[in-house]
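Given as structure tokens, the chain that follows is alone and in the form predicted alone.
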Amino acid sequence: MTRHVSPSAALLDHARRMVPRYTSYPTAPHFSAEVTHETYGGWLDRLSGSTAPVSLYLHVPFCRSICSYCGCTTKAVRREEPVRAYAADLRREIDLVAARLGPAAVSHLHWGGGTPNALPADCLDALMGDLHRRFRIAADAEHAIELDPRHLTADGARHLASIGITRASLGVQTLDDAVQAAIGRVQPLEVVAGGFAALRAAGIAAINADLMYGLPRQTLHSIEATVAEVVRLAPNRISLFGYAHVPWMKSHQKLVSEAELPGAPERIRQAALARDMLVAGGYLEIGIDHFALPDDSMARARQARDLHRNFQGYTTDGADALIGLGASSISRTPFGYAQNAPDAAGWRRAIEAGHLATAKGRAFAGEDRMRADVIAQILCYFDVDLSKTAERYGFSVDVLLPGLADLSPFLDAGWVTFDGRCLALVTHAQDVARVVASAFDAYLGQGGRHSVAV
């Protein structure tokens, strides 16, 4: 475990810096329309026939209401018709992708949103039937879904278990009444606890809980109360995210009162308090924002240096290809990234025209894969052997060394060490890891706005 120290003026300066979350590299602001549906189709053709497993991500961009803090691609919908129409087009997209990719083996499935269980039960059944017909889903595949506890019933949990869900992620965020009111997501402890109970009664034992700090009206006291209750609920994994206030990207965040947002010092204290409580509660720290019980597969992967990072955050999914389905979803292949049209209407037009819905992406070139590996290791393990990593991709370590100049304040302060080969974060690691990683981002500053580092 790295050391946590009270925020200093120097740390606050770094915490206020705006840097990517690095769930991809190159990051999404550097995607372009040069990657077309023909480009992505060609990448799928090259993967066809491979014995290596792929993972699948299905995006469902619907919620019953929009929380003001939300950074997801989703919209509020009350009627069932548009959701059913979306499911029908999602089935068409599965066919289009499978026609190019072939009956690939699948090691991981993940439903995200939005609220994936906004899909009616018969639509979920039909989609799972298609996936089983078109792909070879491994018997031990992890099958995860993101859920809103306000809309999870005992019957709904049993249905999720019946279609093979093995892991569920519940959006808790906060249990403070005042904070819930400020973000438009009122869900008392009884509702959240009921969600845990329904999942466990249905046989879905692997449960994640998402928590947030830096929300409007949030205080150290509310963080303490929320974390204590969540530890008692004993999820297998916990994600602890800092609220990313990006109203220039998500217009509904303009409803958040900036005057009620905690400042950088308070955000750092909130994050540190939550981390300390989770560790005291028996959880192991995983990277910058995840925690897992010692017997969880993510904790074992961290110990074995077999942890990965993708658009869902930290994962045990080691597949070289992540196939995204649905509006706005992003696919990662060994050749580059391809993102579907972000709006459901544009995505639908492409699918109904009979071609893949790719709107933009980024082909890997030059040092991209090496730098992506360096950044991933920093965020997963807080250390990286720069020489060994460069050699693995056929480069000299010299191409990475200029990044050390940007890290001189951290090196001088002793927060980061470098012995000529290995770089290690030894103090404030969770707080500065994104800033340290950004030193190896060859595209930083070439476009795009990001959220604050802490």
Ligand SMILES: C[S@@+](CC[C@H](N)C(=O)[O-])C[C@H]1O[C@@H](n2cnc3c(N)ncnc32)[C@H](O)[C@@H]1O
Second form
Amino acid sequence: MTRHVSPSAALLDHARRMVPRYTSYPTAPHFSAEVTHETYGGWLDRLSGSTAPVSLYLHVPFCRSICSYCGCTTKAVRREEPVRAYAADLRREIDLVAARLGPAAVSHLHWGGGTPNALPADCLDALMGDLHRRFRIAADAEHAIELDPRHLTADGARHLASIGITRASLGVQTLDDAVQAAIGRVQPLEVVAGGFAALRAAGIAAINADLMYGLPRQTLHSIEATVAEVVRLAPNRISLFGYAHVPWMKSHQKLVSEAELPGAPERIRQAALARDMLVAGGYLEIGIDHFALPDDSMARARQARDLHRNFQGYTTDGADALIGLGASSISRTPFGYAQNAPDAAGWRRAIEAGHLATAKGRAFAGEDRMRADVIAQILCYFDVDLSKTAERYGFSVDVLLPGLADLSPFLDAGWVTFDGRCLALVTHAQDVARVVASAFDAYLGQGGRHSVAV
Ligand SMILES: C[S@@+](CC[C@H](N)C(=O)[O-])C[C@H]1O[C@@H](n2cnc3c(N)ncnc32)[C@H](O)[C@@H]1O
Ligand code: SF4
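In place of the form predicted alone, output the structure of the form predicted together with this ligand.
Starting with the chain above, the whole complex follows.
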């Protein structure tokens, strides 16, 4: 185990820097209302003649109750009516998008949330029927869904298999009782293990588990116990997220007692312990926060240098366009990003008025796509050939070199190397990959407040 678990003062200083997660570049704070539903419609028209497959993301912003740490765009619902009404509008949105895009080939589908298993079975069936009618879904398409294990039954898992789901992500976060009580999410090990068993019995063999560190009352001891149990359950992939405490954006996080949150040094130790245990348990590290068994498609994509980043984090999805459906979803096209109205009411008004629900976005301009590529390579592979990447987009490497000045503390300390073309992070500096990537963000500091990097 090469990882340094005793962080130096310099690493701590950098760990405290606020930088984006770079699930897009330019990042969401730089989206504006200049991108309208007409702009986005025009982008879909331009894609319509293409034979290249697209991927689809469907957002379901409902949960039975809200976990106090949650950073997702969702709200609590107890009744079925609002969820059914939302599904009906999603069907209208599928029609509106398909009318512009045409019968595109689809290589990836992803249901995210919120909790997509909040959708009643007949709504899921109707939505899948529409998607099959409107698009050409490849027989080998990956079809993934995010699930809350507290609401997953054996029948529910069989139904998901019947609509073609091939991969499911279960929100585990922690198996420690005291931490579960502090975050308002009680789900004993039996519930999580039951979710794994139900999915496997239904034939959904690819399972991801989401884990978190930096939660209130979390300790090294509780991380150790949780990771040991999760490794025994043997999910194919594991995401390990540091709790992002952003109460100025997510007001329910004010319920999280700041006095009970681990400090920066403890967060770094928790992340390092979890990573070391996962690697010892046979997982390959993928980028800054994912782990995969060696035979998983993400591990193979990492080896083949064919990994991508999107709003879900790391993905094997290399499609040119990701079409977001549902409130707050973000679409990425070769021309730019378009985000739907963030609130379900605003999104519904647009869809029911018969037009796309774009509220804001960002058209790519100038060096954006090149910088996005540099940042993605740093976060996917911890290295990047700056010269080759600049040339690929018709630029001179000189436009990227000023970024190196920001990295001089890392270069001086030997955490980052630069041989005139290639920039590479050494192993123990992977924790600061987001900070290194941010050196190539031309918009950093021009708005937006982010969570800590580690
Ligand atoms: C949409 S949720 C997962 C599905 C389902 N709703 C559930 O919770 O079981 C996606 C994941 O984001 C992570 N997450 C949520 N809030 C977070 C936060 N504030 N900081 C870091 N990760 C967070 C959690 O690991 C969560 O499982
Ligand atoms: S973590 Fe999952 S279940 Fe909890 S509020 Fe967020 S989206 Fe809903």
